[in-house]
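Only one chain comes next, encoded as structure tokens, the form predicted alone.
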Amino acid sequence: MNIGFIGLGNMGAPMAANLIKAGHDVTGFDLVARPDGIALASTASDAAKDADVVITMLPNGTILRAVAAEIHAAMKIGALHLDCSTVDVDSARAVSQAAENAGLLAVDAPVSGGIGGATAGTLTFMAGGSDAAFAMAKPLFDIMGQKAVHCGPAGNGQAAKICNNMILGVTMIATCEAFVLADKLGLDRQAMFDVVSTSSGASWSMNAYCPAPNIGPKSPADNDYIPGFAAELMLKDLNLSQMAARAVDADTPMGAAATALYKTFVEDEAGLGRDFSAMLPRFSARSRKDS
């Protein structure tokens, strides 16, 4: 295929890189980045000229609109726009409706797998869209990713991103409270790993993902926290899951207290460029007076 990529950071240069090394001609745009073995265009719109599927990884729903108005008036009439930003529902979805509009094919592919997913080649896509449109990326997600999963009409593929994300930042805040309770009670941290990972506490960030350094599988808690997964990043998806909850008046308290928490280890505390999982040490920090 011909592919455009737009947005060509440290999730979209692997991606795209990974195109390439599978036989497809890219042609990238990126204000900022110029990552080497990518052509590159001069504008957005030249690099989803004639192009088959363009893709973007782009960084919120108010950039991505002003993208793909300028993208779709130059792509081909059946082309494919695939979508992998993170973003709002209603962005996703007013995308969609504006690629239809323009006899365009849409796929809203949020991921999940981080900058090492992304180099690897084993992502995880959630997918929004209609089964022509998920027909017509599968093969694309089959050499960025390890699974895809087609959640439903446009749209969907958000919902699921933010609602898996809102889980993690819950559980993640969990698992570290925990460990700190651990602490001060005297119980080794590797014996109260061994119990929770094999018991009715286990969870991702348990298992795979400790947040105590040297305890379990290897994790960014073994390199001072350098992010796999940024404390602001989580902030953007769980502030996401909190305007999505607003709009379908839903209930989500824990998801709420998750987002008021990394709100205030980011912009307040020591959280900004650290990952997600440092929430630990800072809770070791801490006492009940504190909070």
Ligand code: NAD
Second form
Amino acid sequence: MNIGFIGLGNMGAPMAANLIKAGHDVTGFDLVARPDGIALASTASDAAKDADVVITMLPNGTILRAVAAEIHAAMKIGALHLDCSTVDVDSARAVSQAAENAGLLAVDAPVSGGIGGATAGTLTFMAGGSDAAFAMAKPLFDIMGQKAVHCGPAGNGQAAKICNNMILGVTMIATCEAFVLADKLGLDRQAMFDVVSTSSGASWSMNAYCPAPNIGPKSPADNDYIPGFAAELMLKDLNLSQMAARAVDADTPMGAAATALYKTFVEDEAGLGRDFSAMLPRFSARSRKDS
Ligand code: NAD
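Next up, can you give the form predicted in complex with nicotinamide-adenine-dinucleotide (NAD) of this protein, since the form predicted alone came first?
To see the whole picture, the full complex is given below, headed by that same chain.
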């Protein structure tokens, strides 16, 4: 396929590289990044105009809407706009509608798996869009990822992503505060892990990404909390979850609490640039009176 790829940052560049490796013709565009090994166009519309599929991997919904307005006007009728950015549900739905109005197919397919998954081609895609649009994107998902779930119509990929990450933020905080309580009760961290990871408190945060150093499988905690998944990216996703919850009047008190805690951590407590599991040393350094 002829593929346009807009947004060649930490995630986009390795995803585009995997498509090239699989034999696709990729023309990229980024305002700043100039990764090696990818043919670059001088504008987004130039990267889009001959493409069967245009992939966008951009920072937020405002930028996505602006780029979409530009590329939709340039794309061939029947081509697919595959957006893999993490953005608000409203922007995803608006961009999908705009694509349809322009005679295009559209899929919103945010990813889980981070830079490691993007490089290894093992991302998970959560996709929203029509059956025809999903079918057109599927071979590309198979190259860039290990799993793609069709979650329903436009916007549902973003909905799945923010619900998943709201659970992740909440369970990571719960796991970290429980470790600190265990410490203060004199419970050994290894014993805590051995019990919880095989009991009803188990979660991905405990079992696969344990926030306590040298416990469980290797994780950013074993590397001084260098991300991994940075706290500010968790905050971004939690903010999106709360924006969506407000829009549809969903009561999400734990999501709201996790959002507030990560906001404080990132903005006031030097959490910026640290892994999101660094909530454990954050709680360790505090006393109950701080709350
Ligand atoms: P990034 O900041 O490294 O890359 C974004 C790129 O978009 C940058 O290179 C920037 O120059 C480019 N860009 C911005 N505006 C543009 C425009 N108008 N036209 C063309 N290019 C433009 O971010 P990233 O880490 O690659 O993340 C991309 C998306 O993937 C985000 O929505 C993020 O939330 C999501 N995501 C990231 C991770 C991760 O671990 N990094 C994991 C899952 C999802």
